[in-house]
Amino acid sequence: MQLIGVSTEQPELQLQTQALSLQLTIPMAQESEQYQYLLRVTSTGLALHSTQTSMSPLLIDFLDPNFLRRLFPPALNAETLIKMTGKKANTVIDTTLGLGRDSFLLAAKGFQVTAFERSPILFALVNSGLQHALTQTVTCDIAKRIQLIQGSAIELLNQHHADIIYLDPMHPPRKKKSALVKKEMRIIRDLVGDDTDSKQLLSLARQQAKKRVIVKLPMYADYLSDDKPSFSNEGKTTRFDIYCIT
(Lines of atoms letter the chains of each structure in order from A and count residues from 1; the text may use other names and numbers.)
(Lines give C-alpha, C1' and ligand atoms only; values in the text may rest on other atoms or scores of the structure.)
Protein backbone atom coordinates (compact mmCIF):
# COMPACT_ATOMS: atom_id res chain seq x y z
CA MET A 1 0.00 0.00 0.00
CA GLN A 2 1.29 3.45 -0.90
CA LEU A 3 1.20 6.24 1.65
CA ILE A 4 -0.64 8.95 -0.25
CA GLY A 5 -2.35 9.79 -3.52
CA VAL A 6 -4.09 12.92 -4.76
CA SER A 7 -7.66 13.00 -6.05
CA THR A 8 -10.77 15.11 -6.52
CA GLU A 9 -14.49 14.36 -6.64
CA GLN A 10 -15.19 17.47 -8.72
CA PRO A 11 -14.57 17.04 -12.49
CA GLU A 12 -14.01 20.77 -12.97
CA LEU A 13 -10.98 20.51 -10.65
CA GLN A 14 -9.33 17.65 -12.51
CA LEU A 15 -6.68 19.83 -14.20
CA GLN A 16 -5.86 21.53 -10.89
CA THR A 17 -5.55 18.11 -9.28
CA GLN A 18 -3.22 16.86 -11.99
CA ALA A 19 -1.05 19.96 -11.57
CA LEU A 20 -0.85 19.35 -7.81
CA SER A 21 0.10 15.72 -8.44
CA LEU A 22 3.03 16.86 -10.59
CA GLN A 23 4.03 19.60 -8.16
CA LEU A 24 4.12 17.27 -5.15
CA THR A 25 5.32 14.22 -7.14
CA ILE A 26 2.58 12.02 -5.71
CA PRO A 27 0.39 9.83 -7.91
CA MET A 28 -3.15 10.50 -9.04
CA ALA A 29 -5.25 8.03 -7.06
CA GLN A 30 -7.32 5.67 -9.18
CA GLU A 31 -8.51 3.34 -6.41
CA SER A 32 -8.56 4.80 -2.91
CA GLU A 33 -7.95 1.40 -1.29
CA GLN A 34 -4.38 1.47 -2.59
CA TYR A 35 -3.46 4.46 -0.42
CA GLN A 36 -3.28 5.13 3.31
CA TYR A 37 -4.22 8.76 2.73
CA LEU A 38 -5.87 10.75 -0.05
CA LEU A 39 -5.11 14.42 -0.55
CA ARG A 40 -8.37 15.69 -1.99
CA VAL A 41 -8.74 18.90 -3.97
CA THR A 42 -12.02 20.71 -3.34
CA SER A 43 -13.44 24.09 -4.28
CA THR A 44 -12.65 25.32 -0.75
CA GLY A 45 -9.09 23.97 -0.52
CA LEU A 46 -7.18 20.81 0.33
CA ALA A 47 -8.17 18.09 2.78
CA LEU A 48 -6.31 14.94 3.80
CA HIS A 49 -8.48 11.84 4.13
CA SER A 50 -7.58 8.57 5.85
CA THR A 51 -8.75 5.54 3.88
CA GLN A 52 -8.01 3.08 6.69
CA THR A 53 -9.78 4.70 9.63
CA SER A 54 -12.93 6.63 10.42
CA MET A 55 -10.95 9.77 11.26
CA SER A 56 -12.49 12.95 9.93
CA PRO A 57 -10.50 14.68 7.15
CA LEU A 58 -7.63 16.92 8.15
CA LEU A 59 -7.86 20.42 6.76
CA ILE A 60 -6.27 23.64 7.93
CA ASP A 61 -8.90 26.19 8.88
CA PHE A 62 -7.55 29.25 10.66
CA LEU A 63 -11.14 30.53 10.89
CA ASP A 64 -12.33 27.66 13.05
CA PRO A 65 -14.15 29.37 15.96
CA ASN A 66 -12.17 27.46 18.59
CA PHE A 67 -8.89 28.68 17.09
CA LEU A 68 -10.11 32.12 16.08
CA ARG A 69 -10.83 33.13 19.65
CA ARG A 70 -7.18 32.45 20.53
CA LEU A 71 -5.97 35.08 18.05
CA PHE A 72 -7.10 38.17 19.93
CA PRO A 73 -6.53 39.55 23.46
CA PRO A 74 -6.94 38.62 26.19
CA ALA A 75 -6.73 34.97 25.04
CA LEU A 76 -3.74 35.64 22.76
CA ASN A 77 -1.69 37.25 25.53
CA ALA A 78 -2.40 34.25 27.76
CA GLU A 79 -0.80 31.82 25.29
CA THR A 80 2.41 30.43 26.80
CA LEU A 81 4.26 30.69 23.49
CA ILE A 82 3.44 34.40 23.26
CA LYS A 83 4.65 34.95 26.83
CA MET A 84 7.96 33.28 25.94
CA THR A 85 8.77 35.73 23.12
CA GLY A 86 9.99 38.43 25.51
CA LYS A 87 10.22 42.08 24.51
CA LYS A 88 11.55 44.12 21.59
CA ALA A 89 11.42 41.34 19.02
CA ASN A 90 9.89 41.80 15.58
CA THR A 91 10.78 38.74 13.51
CA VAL A 92 10.35 35.01 14.11
CA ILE A 93 11.45 31.93 12.21
CA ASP A 94 9.29 28.88 12.87
CA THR A 95 11.54 26.00 11.82
CA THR A 96 8.84 23.35 12.23
CA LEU A 97 5.62 24.66 10.70
CA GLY A 98 3.51 21.53 11.24
CA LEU A 99 -0.16 22.54 11.09
CA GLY A 100 0.70 26.24 11.18
CA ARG A 101 -1.15 27.23 14.33
CA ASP A 102 1.87 28.46 16.29
CA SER A 103 3.01 30.54 13.31
CA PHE A 104 -0.47 32.04 13.08
CA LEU A 105 -0.51 32.87 16.80
CA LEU A 106 2.87 34.59 16.48
CA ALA A 107 1.68 36.56 13.46
CA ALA A 108 -1.47 37.54 15.38
CA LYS A 109 0.78 39.09 18.02
CA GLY A 110 2.36 41.22 15.31
CA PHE A 111 5.53 39.30 14.47
CA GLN A 112 6.73 38.90 10.90
CA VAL A 113 6.92 35.12 10.64
CA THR A 114 8.94 33.00 8.25
CA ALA A 115 7.96 29.33 8.54
CA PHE A 116 9.75 26.27 7.19
CA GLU A 117 8.16 22.87 6.51
CA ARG A 118 10.01 19.91 5.03
CA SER A 119 6.91 17.84 4.23
CA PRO A 120 5.45 18.93 0.87
CA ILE A 121 2.05 17.55 1.93
CA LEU A 122 1.85 19.51 5.19
CA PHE A 123 3.18 22.57 3.39
CA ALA A 124 0.41 22.29 0.76
CA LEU A 125 -2.28 21.84 3.44
CA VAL A 126 -1.13 24.86 5.47
CA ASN A 127 -0.67 26.98 2.37
CA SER A 128 -4.24 26.15 1.35
CA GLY A 129 -5.49 27.31 4.76
CA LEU A 130 -3.34 30.43 4.60
CA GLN A 131 -4.67 31.39 1.17
CA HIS A 132 -8.22 31.11 2.48
CA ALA A 133 -7.31 33.22 5.54
CA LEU A 134 -5.99 35.92 3.21
CA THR A 135 -9.48 36.31 1.71
CA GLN A 136 -11.23 36.84 5.05
CA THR A 137 -11.33 40.25 6.74
CA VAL A 138 -10.85 38.91 10.26
CA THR A 139 -7.63 37.03 9.42
CA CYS A 140 -6.25 38.85 6.37
CA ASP A 141 -3.81 41.14 8.19
CA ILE A 142 -2.50 38.22 10.27
CA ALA A 143 -2.00 35.97 7.25
CA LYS A 144 -0.08 38.71 5.41
CA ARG A 145 2.62 38.55 8.10
CA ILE A 146 3.42 34.88 7.34
CA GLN A 147 5.83 33.64 4.68
CA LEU A 148 5.89 29.89 4.08
CA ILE A 149 8.96 28.16 2.66
CA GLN A 150 9.04 24.45 1.80
CA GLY A 151 12.31 22.67 2.50
CA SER A 152 14.79 21.44 5.10
CA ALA A 153 14.97 23.75 8.11
CA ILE A 154 18.70 23.14 8.54
CA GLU A 155 19.44 24.08 4.93
CA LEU A 156 17.10 27.08 4.98
CA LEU A 157 18.22 28.39 8.37
CA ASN A 158 21.73 28.91 7.03
CA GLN A 159 20.21 31.61 4.80
CA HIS A 160 17.96 33.36 7.36
CA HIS A 161 18.24 35.31 10.60
CA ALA A 162 15.50 36.50 12.97
CA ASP A 163 15.08 37.95 16.43
CA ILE A 164 13.49 34.69 17.61
CA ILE A 165 13.86 31.18 16.24
CA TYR A 166 11.23 28.64 17.29
CA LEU A 167 11.56 24.84 17.32
CA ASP A 168 8.74 22.39 17.97
CA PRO A 169 10.35 19.09 16.91
CA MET A 170 8.56 15.77 16.52
CA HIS A 171 9.68 13.39 19.23
CA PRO A 172 9.04 9.66 19.68
CA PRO A 173 5.79 9.21 21.60
CA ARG A 174 5.87 8.16 25.22
CA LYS A 175 5.09 4.46 25.45
CA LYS A 176 1.83 4.27 27.37
CA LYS A 177 -0.77 1.70 26.41
CA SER A 178 -3.56 3.95 27.62
CA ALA A 179 -2.36 7.00 25.71
CA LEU A 180 -4.22 7.71 22.50
CA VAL A 181 -2.34 9.84 20.01
CA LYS A 182 -4.39 12.73 18.67
CA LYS A 183 -5.54 12.39 15.09
CA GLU A 184 -3.48 15.32 13.90
CA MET A 185 -0.29 14.04 15.55
CA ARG A 186 -0.78 10.59 14.06
CA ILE A 187 -1.01 12.10 10.60
CA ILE A 188 2.01 14.35 11.07
CA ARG A 189 4.05 11.41 12.33
CA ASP A 190 3.02 9.33 9.30
CA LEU A 191 4.00 12.15 6.92
CA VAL A 192 7.12 13.48 8.63
CA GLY A 193 8.41 10.90 11.11
CA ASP A 194 10.61 11.85 14.05
CA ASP A 195 12.96 14.82 13.84
CA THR A 196 16.33 13.10 14.19
CA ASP A 197 18.29 16.31 13.54
CA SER A 198 16.75 18.40 16.34
CA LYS A 199 20.02 18.88 18.25
CA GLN A 200 21.79 20.03 15.11
CA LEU A 201 18.91 22.39 14.34
CA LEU A 202 19.06 23.91 17.83
CA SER A 203 22.80 24.46 17.52
CA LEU A 204 22.31 26.29 14.23
CA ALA A 205 19.33 28.25 15.60
CA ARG A 206 21.47 29.58 18.43
CA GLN A 207 23.91 30.92 15.85
CA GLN A 208 21.22 32.53 13.69
CA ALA A 209 18.90 34.01 16.35
CA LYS A 210 19.46 37.61 17.41
CA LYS A 211 17.60 37.54 20.73
CA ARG A 212 16.44 34.05 21.76
CA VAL A 213 15.60 30.50 20.71
CA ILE A 214 12.38 28.91 21.95
CA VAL A 215 12.11 25.11 22.03
CA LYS A 216 8.77 23.42 22.70
CA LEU A 217 9.04 19.89 24.05
CA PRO A 218 6.87 17.33 25.84
CA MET A 219 7.52 17.35 29.59
CA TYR A 220 9.15 13.91 29.46
CA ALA A 221 11.73 14.91 26.84
CA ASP A 222 15.38 15.64 27.61
CA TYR A 223 16.98 18.96 26.75
CA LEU A 224 18.03 19.19 23.11
CA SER A 225 21.37 20.67 24.09
CA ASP A 226 24.09 19.66 26.52
CA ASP A 227 23.84 23.26 27.70
CA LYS A 228 20.91 23.93 29.96
CA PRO A 229 18.48 26.58 28.70
CA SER A 230 18.52 30.06 30.18
CA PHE A 231 15.17 29.20 31.73
CA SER A 232 12.16 26.94 31.18
CA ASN A 233 8.40 27.24 31.50
CA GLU A 234 6.75 23.97 32.51
CA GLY A 235 3.11 23.12 31.96
CA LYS A 236 1.18 19.90 32.57
CA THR A 237 2.31 18.18 29.37
CA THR A 238 4.55 20.70 27.59
CA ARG A 239 7.76 22.54 28.41
CA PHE A 240 9.25 25.62 26.76
CA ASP A 241 13.05 25.87 26.96
CA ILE A 242 14.41 29.37 26.30
CA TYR A 243 17.98 30.00 25.13
CA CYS A 244 18.78 33.69 25.40
CA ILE A 245 21.38 35.07 23.01
CA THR A 246 23.95 37.24 24.77
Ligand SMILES: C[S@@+](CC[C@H](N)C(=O)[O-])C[C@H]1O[C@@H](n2cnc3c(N)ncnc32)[C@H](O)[C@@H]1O
Second form
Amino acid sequence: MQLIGVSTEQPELQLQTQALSLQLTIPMAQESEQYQYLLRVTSTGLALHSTQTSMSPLLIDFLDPNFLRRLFPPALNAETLIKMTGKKANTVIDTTLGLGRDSFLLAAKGFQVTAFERSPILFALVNSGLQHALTQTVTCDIAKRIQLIQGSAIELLNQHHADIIYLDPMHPPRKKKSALVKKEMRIIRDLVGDDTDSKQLLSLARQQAKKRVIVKLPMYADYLSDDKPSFSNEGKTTRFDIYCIT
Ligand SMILES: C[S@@+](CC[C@H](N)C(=O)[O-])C[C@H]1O[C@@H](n2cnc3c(N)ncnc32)[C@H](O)[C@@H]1O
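With the form predicted on its own in hand, show me what the form predicted in complex with the named molecule looks like.
What follows is the entire complex, opening with the chain shown before.
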Protein backbone atom coordinates (compact mmCIF):
# COMPACT_ATOMS: atom_id res chain seq x y z
CA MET A 1 0.00 0.00 0.00
CA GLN A 2 1.29 3.47 -0.89
CA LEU A 3 1.21 6.33 1.58
CA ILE A 4 -0.72 8.94 -0.37
CA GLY A 5 -2.44 9.68 -3.68
CA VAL A 6 -4.32 12.69 -5.05
CA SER A 7 -7.94 12.47 -6.21
CA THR A 8 -11.10 14.43 -6.83
CA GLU A 9 -14.74 13.47 -7.05
CA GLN A 10 -15.55 16.49 -9.21
CA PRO A 11 -14.87 16.03 -12.96
CA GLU A 12 -14.40 19.79 -13.46
CA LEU A 13 -11.47 19.68 -10.98
CA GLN A 14 -9.66 16.88 -12.81
CA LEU A 15 -7.11 19.18 -14.48
CA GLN A 16 -6.39 21.01 -11.23
CA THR A 17 -5.94 17.63 -9.53
CA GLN A 18 -3.49 16.46 -12.18
CA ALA A 19 -1.51 19.69 -11.79
CA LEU A 20 -1.35 19.16 -8.02
CA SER A 21 -0.19 15.58 -8.55
CA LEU A 22 2.68 16.82 -10.71
CA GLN A 23 3.52 19.68 -8.36
CA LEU A 24 3.64 17.45 -5.27
CA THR A 25 5.05 14.44 -7.14
CA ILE A 26 2.43 12.16 -5.65
CA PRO A 27 0.41 9.83 -7.88
CA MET A 28 -3.16 10.32 -9.10
CA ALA A 29 -5.11 7.72 -7.10
CA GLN A 30 -7.09 5.39 -9.35
CA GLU A 31 -8.04 2.77 -6.73
CA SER A 32 -8.44 4.57 -3.41
CA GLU A 33 -7.86 1.41 -1.36
CA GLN A 34 -4.24 1.30 -2.58
CA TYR A 35 -3.41 4.42 -0.55
CA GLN A 36 -3.29 5.06 3.18
CA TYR A 37 -4.23 8.70 2.63
CA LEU A 38 -6.01 10.54 -0.18
CA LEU A 39 -5.47 14.24 -0.75
CA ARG A 40 -8.81 15.27 -2.22
CA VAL A 41 -9.29 18.39 -4.31
CA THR A 42 -12.70 19.97 -3.76
CA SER A 43 -14.21 23.27 -4.83
CA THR A 44 -13.61 24.61 -1.31
CA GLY A 45 -9.96 23.48 -1.05
CA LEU A 46 -7.86 20.47 -0.11
CA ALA A 47 -8.75 17.79 2.42
CA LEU A 48 -6.73 14.80 3.58
CA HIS A 49 -8.74 11.57 3.99
CA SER A 50 -7.57 8.45 5.80
CA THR A 51 -8.71 5.32 3.93
CA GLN A 52 -7.76 3.02 6.82
CA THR A 53 -9.57 4.65 9.73
CA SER A 54 -12.87 6.39 10.37
CA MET A 55 -11.02 9.65 11.15
CA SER A 56 -12.81 12.70 9.81
CA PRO A 57 -10.91 14.37 6.95
CA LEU A 58 -8.16 16.78 7.89
CA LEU A 59 -8.56 20.21 6.34
CA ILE A 60 -7.14 23.51 7.46
CA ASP A 61 -10.00 25.76 8.40
CA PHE A 62 -8.82 28.93 10.13
CA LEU A 63 -12.50 29.92 10.40
CA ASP A 64 -13.41 26.96 12.60
CA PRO A 65 -15.29 28.57 15.54
CA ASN A 66 -13.11 26.80 18.13
CA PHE A 67 -9.97 28.20 16.52
CA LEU A 68 -11.47 31.57 15.67
CA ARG A 69 -12.20 32.34 19.32
CA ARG A 70 -8.48 31.90 20.15
CA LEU A 71 -7.53 34.62 17.65
CA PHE A 72 -8.87 37.64 19.51
CA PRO A 73 -8.24 39.11 22.97
CA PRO A 74 -8.60 38.19 25.74
CA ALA A 75 -8.16 34.54 24.62
CA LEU A 76 -5.27 35.41 22.28
CA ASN A 77 -3.24 37.10 25.03
CA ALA A 78 -3.72 34.08 27.27
CA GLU A 79 -2.02 31.77 24.73
CA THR A 80 1.35 30.71 26.19
CA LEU A 81 3.08 31.10 22.81
CA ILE A 82 1.91 34.72 22.62
CA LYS A 83 3.08 35.39 26.19
CA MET A 84 6.52 34.02 25.25
CA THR A 85 7.04 36.55 22.45
CA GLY A 86 8.11 39.35 24.83
CA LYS A 87 8.07 43.01 23.90
CA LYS A 88 9.24 45.10 20.95
CA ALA A 89 9.25 42.35 18.35
CA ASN A 90 7.57 42.71 14.97
CA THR A 91 8.69 39.81 12.83
CA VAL A 92 8.61 36.06 13.37
CA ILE A 93 9.95 33.13 11.40
CA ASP A 94 7.99 29.98 12.14
CA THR A 95 10.44 27.30 11.02
CA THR A 96 7.94 24.47 11.55
CA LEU A 97 4.61 25.46 9.99
CA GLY A 98 2.88 22.06 10.39
CA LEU A 99 -0.87 22.77 10.32
CA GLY A 100 -0.28 26.50 10.52
CA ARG A 101 -2.12 27.16 13.78
CA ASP A 102 0.79 28.74 15.64
CA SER A 103 1.67 30.91 12.63
CA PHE A 104 -1.93 32.09 12.50
CA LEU A 105 -1.99 32.91 16.24
CA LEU A 106 1.24 34.92 15.87
CA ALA A 107 -0.17 36.80 12.87
CA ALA A 108 -3.36 37.47 14.84
CA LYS A 109 -1.19 39.16 17.48
CA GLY A 110 0.13 41.47 14.74
CA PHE A 111 3.45 39.83 13.86
CA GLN A 112 4.61 39.60 10.25
CA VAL A 113 5.12 35.86 9.95
CA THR A 114 7.31 33.98 7.49
CA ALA A 115 6.65 30.26 7.80
CA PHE A 116 8.64 27.32 6.44
CA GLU A 117 7.36 23.79 5.87
CA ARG A 118 9.36 21.02 4.25
CA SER A 119 6.48 18.62 3.64
CA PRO A 120 4.91 19.59 0.29
CA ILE A 121 1.64 17.94 1.38
CA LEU A 122 1.28 19.89 4.62
CA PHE A 123 2.37 23.02 2.80
CA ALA A 124 -0.38 22.51 0.19
CA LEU A 125 -3.02 21.87 2.88
CA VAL A 126 -2.12 25.01 4.86
CA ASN A 127 -1.83 27.11 1.72
CA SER A 128 -5.33 26.02 0.76
CA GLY A 129 -6.64 27.09 4.20
CA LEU A 130 -4.73 30.36 4.00
CA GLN A 131 -6.16 31.20 0.57
CA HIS A 132 -9.66 30.69 1.97
CA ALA A 133 -8.87 32.82 5.04
CA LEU A 134 -7.74 35.63 2.71
CA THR A 135 -11.22 35.77 1.19
CA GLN A 136 -13.06 36.10 4.52
CA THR A 137 -13.50 39.45 6.27
CA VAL A 138 -12.88 38.08 9.77
CA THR A 139 -9.52 36.50 8.90
CA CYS A 140 -8.17 38.36 5.86
CA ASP A 141 -6.09 40.95 7.75
CA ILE A 142 -4.48 38.16 9.77
CA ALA A 143 -3.87 35.94 6.73
CA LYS A 144 -2.23 38.85 4.87
CA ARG A 145 0.54 38.94 7.46
CA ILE A 146 1.61 35.35 6.70
CA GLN A 147 4.07 34.37 3.99
CA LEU A 148 4.46 30.63 3.39
CA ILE A 149 7.64 29.18 1.95
CA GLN A 150 8.01 25.51 1.07
CA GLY A 151 11.38 23.99 1.87
CA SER A 152 13.79 23.04 4.60
CA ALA A 153 14.24 25.68 7.29
CA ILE A 154 17.87 24.65 7.61
CA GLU A 155 18.46 25.80 4.04
CA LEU A 156 16.05 28.76 4.12
CA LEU A 157 17.16 30.29 7.44
CA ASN A 158 20.50 31.37 5.95
CA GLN A 159 18.65 33.91 3.81
CA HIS A 160 16.13 35.10 6.44
CA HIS A 161 16.28 37.09 9.69
CA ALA A 162 13.51 37.99 12.13
CA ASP A 163 13.11 39.33 15.66
CA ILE A 164 11.79 35.96 16.81
CA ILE A 165 12.46 32.51 15.43
CA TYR A 166 10.05 29.77 16.49
CA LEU A 167 10.57 25.99 16.47
CA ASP A 168 7.92 23.37 17.18
CA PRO A 169 9.51 20.16 15.92
CA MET A 170 7.97 16.71 15.82
CA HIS A 171 9.23 14.78 18.82
CA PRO A 172 9.06 11.00 19.38
CA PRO A 173 6.04 10.27 21.63
CA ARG A 174 6.88 8.80 25.02
CA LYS A 175 4.48 5.92 24.43
CA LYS A 176 4.15 4.69 20.87
CA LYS A 177 0.54 4.88 19.62
CA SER A 178 -0.54 6.73 22.74
CA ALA A 179 -4.28 7.29 22.71
CA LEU A 180 -3.50 10.81 23.85
CA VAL A 181 -1.75 11.68 20.61
CA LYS A 182 -4.20 13.90 18.76
CA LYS A 183 -5.58 12.91 15.37
CA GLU A 184 -3.73 15.73 13.64
CA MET A 185 -0.41 14.80 15.23
CA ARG A 186 -0.81 11.16 14.17
CA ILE A 187 -1.39 12.28 10.59
CA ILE A 188 1.60 14.63 10.60
CA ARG A 189 3.75 11.85 12.02
CA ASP A 190 2.61 9.46 9.27
CA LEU A 191 3.44 12.06 6.62
CA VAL A 192 6.68 13.58 7.92
CA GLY A 193 8.06 11.29 10.68
CA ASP A 194 10.19 12.74 13.48
CA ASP A 195 12.31 15.85 13.02
CA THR A 196 15.78 14.50 13.73
CA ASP A 197 17.59 17.71 12.72
CA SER A 198 15.97 20.04 15.25
CA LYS A 199 19.19 20.53 17.32
CA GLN A 200 20.92 21.80 14.18
CA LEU A 201 17.89 23.97 13.42
CA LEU A 202 18.07 25.54 16.89
CA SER A 203 21.74 26.43 16.59
CA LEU A 204 21.08 28.09 13.23
CA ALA A 205 18.04 29.91 14.64
CA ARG A 206 20.16 31.32 17.48
CA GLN A 207 22.48 32.84 14.87
CA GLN A 208 19.68 34.36 12.81
CA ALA A 209 17.23 35.65 15.47
CA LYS A 210 17.54 39.30 16.50
CA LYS A 211 15.75 39.05 19.84
CA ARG A 212 14.80 35.51 20.84
CA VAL A 213 14.27 31.92 19.83
CA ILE A 214 11.23 30.08 21.15
CA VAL A 215 11.21 26.27 21.20
CA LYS A 216 8.05 24.29 21.97
CA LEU A 217 8.65 20.76 23.26
CA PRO A 218 6.79 18.07 25.19
CA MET A 219 7.38 18.41 28.96
CA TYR A 220 9.36 15.14 29.02
CA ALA A 221 11.80 16.21 26.27
CA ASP A 222 15.41 17.25 26.93
CA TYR A 223 16.60 20.70 25.91
CA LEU A 224 17.49 20.92 22.22
CA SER A 225 20.69 22.75 23.16
CA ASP A 226 23.70 21.66 25.24
CA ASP A 227 23.42 24.85 27.33
CA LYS A 228 20.34 25.89 29.31
CA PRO A 229 17.76 28.19 27.76
CA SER A 230 17.43 31.71 29.21
CA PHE A 231 14.17 30.56 30.80
CA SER A 232 11.40 28.02 30.34
CA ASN A 233 7.64 28.07 30.72
CA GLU A 234 6.32 24.70 31.88
CA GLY A 235 2.74 23.65 31.25
CA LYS A 236 1.06 20.32 31.99
CA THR A 237 2.22 18.61 28.82
CA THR A 238 4.19 21.26 26.93
CA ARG A 239 7.26 23.34 27.69
CA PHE A 240 8.48 26.50 25.97
CA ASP A 241 12.24 27.09 26.11
CA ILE A 242 13.27 30.68 25.42
CA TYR A 243 16.73 31.68 24.21
CA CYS A 244 17.18 35.46 24.52
CA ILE A 245 19.61 36.98 22.05
CA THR A 246 19.63 40.56 23.32
C1 LIG B 1 4.83 19.61 15.32
S2 LIG B 1 4.61 20.21 13.69
C3 LIG B 1 4.34 21.92 13.93
C4 LIG B 1 2.93 22.27 14.32
C5 LIG B 1 2.66 23.75 14.20
N6 LIG B 1 3.35 24.51 15.21
C7 LIG B 1 1.18 24.06 14.19
O8 LIG B 1 0.77 25.05 14.83
O9 LIG B 1 0.43 23.34 13.51
C10 LIG B 1 6.21 20.19 13.01
C11 LIG B 1 6.24 20.54 11.52
O12 LIG B 1 7.48 21.18 11.21
C13 LIG B 1 7.98 20.69 10.00
N14 LIG B 1 9.44 20.81 10.07
C15 LIG B 1 10.26 20.30 11.02
N16 LIG B 1 11.53 20.61 10.80
C17 LIG B 1 11.54 21.36 9.68
C18 LIG B 1 12.58 21.97 8.93
N19 LIG B 1 13.86 21.87 9.28
N20 LIG B 1 12.22 22.67 7.82
C21 LIG B 1 10.93 22.79 7.46
N22 LIG B 1 9.90 22.21 8.11
C23 LIG B 1 10.20 21.51 9.21
C24 LIG B 1 7.51 19.25 9.94
O25 LIG B 1 7.46 18.79 8.59
C26 LIG B 1 6.13 19.35 10.58
O27 LIG B 1 5.14 19.62 9.62
